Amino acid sequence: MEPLDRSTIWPYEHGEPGDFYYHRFGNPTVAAAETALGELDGGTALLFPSGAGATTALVLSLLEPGDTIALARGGYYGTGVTFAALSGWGLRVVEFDQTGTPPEDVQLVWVEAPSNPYLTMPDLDAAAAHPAQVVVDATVATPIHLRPLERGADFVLHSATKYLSGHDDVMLGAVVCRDDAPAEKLRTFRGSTGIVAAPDPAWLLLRGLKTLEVRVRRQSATAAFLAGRLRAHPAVETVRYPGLGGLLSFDVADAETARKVETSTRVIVNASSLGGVTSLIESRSRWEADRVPPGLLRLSAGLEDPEPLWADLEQALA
């Protein structure tokens, strides 16, 4: 592993201030994830304390009170809630469907491959054909699936504190740019506005994606896997999978079902994130309301053998 270095000064070299001399402008450690991921997405990675410090940042640095975003309908809810604690600033949001062309006058269009928890693809080709700028939340997918830079995408976002890191024991956010000049405008407004990230999270993600691909292509297959059983069985109503990356989600009859389910997994966790070693199941409706159906369980899947996966989530459903 690189080395761990949690120094916040560094001494001038001959009078002058080097590579890195004060955190807040740059650490040894966070730079070499930073390296690291910008190479697995092909562009210029920048690390924020957490996936929402990465949104925030990234849309302060490009808009301007008043502009709009084309944000996609049915995706994480957690973005959408960060644009409207930015509505005071004058940020306003309009939804569309990502599977189609981002409405006109927008300054920026906002997408996810896959939505989660509907796991839609959006049209990256429309997307980009799109006079706005366009950023594409790449969680779900990963550089290993998916390196929407090539596809036209001005940016990608993670919330690194999920597939990327990949052990729940990291939070953290990244943004990568295809260009210099934005990244050069990110970084600066990042340092002015101290949202940078700790060397601890950095040094563990490079940890994580160091065996990136292979968790993923492993979650990938038990995720399809589970998708198959799931469709066959006479308790799932709906199951929404991509055909790529571990998460998965499907309804239940309703709310009350669901919390049956989610309650009665013994291999499975019941527990609110996606994208670690762990699998991983929850009623998204405690959360997100009348936004999703009220019978709709997500379901990250770990690195388990899939058949106790299947036989934990048989008898739940049971």
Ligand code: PLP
The other form holds:
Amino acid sequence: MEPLDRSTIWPYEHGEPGDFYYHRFGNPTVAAAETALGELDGGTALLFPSGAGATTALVLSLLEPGDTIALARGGYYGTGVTFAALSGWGLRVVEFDQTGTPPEDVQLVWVEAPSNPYLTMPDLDAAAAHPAQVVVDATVATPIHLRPLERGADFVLHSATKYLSGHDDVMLGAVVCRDDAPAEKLRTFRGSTGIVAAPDPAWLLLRGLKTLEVRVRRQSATAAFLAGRLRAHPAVETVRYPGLGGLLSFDVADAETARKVETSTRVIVNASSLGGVTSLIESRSRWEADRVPPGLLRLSAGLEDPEPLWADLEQALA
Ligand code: PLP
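Switch from the form predicted on its own to the form predicted together with the named molecule and give that structure.
To see the whole picture, the full complex is given below, headed by that same chain.
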């Protein structure tokens, strides 16, 4: 493994700062994780303390007061919450259907591939044809299923808390930039504002990336298997699964039924988040209220054997 360097300072070299001299402007363990992620996505990766922190840093470094973001409707609830928290600084948001063309007169297009928890895929060609810069939150797809920079995106956003780290023990975010100038602007902004990642989570990310492909392929196969079984179950009204990734959602009759299902599983853990080795289920109306159907359950497939996972879901649905 790459060494874990917790230093915050490094001696000057011949009286001058070298590549690393003060952690806020760069740390070798963080830089090693950034190099590994940058190679996976085909761009320059910058780490932040969380996905939400990466989102905040990116929009504050790119946009001006009064600018508007076209935000994919039905995407991660927290991204809208982050943007709402920045509305006092003049950030505006309009929501749109990401399976179509983004609205005109916006300064940034923000899509999610696939969206959490609606699991729609954005029309990446329509987004790339828009004059504004495009961010693709590819937390759920991961670079194993999608490399947005090759599809015309300017930036990829990851909650590295999820699949990239993969074991529910790391909080990190990342922005991967296609072009050098905005990457350097964001790096400078990060150093000035102090929204920097620590070396320990970066080291765990490095370790997680080494198994990313086998984990994501297995989780995707399990999610596809469970989506197929759920589609055939009489108590399940809708199944959302885009054909890739380890995340799916499905609807049961109402909020009360959803609560019964999520509290009746024995193998699948009733907890928030996604992308870890343990399968998780939760009713999303708890957080998102009427933004989602009351019976919507989000399921993140882990690395357990698929058949016992289905048996667990089946008994919970019963
Ligand atoms: N983007 C997506 C798609 C997410 O699911 C999440 C968190 O659930 C985030 C961004 C925010 O990431 P974090 O919780 O690491 O701040």
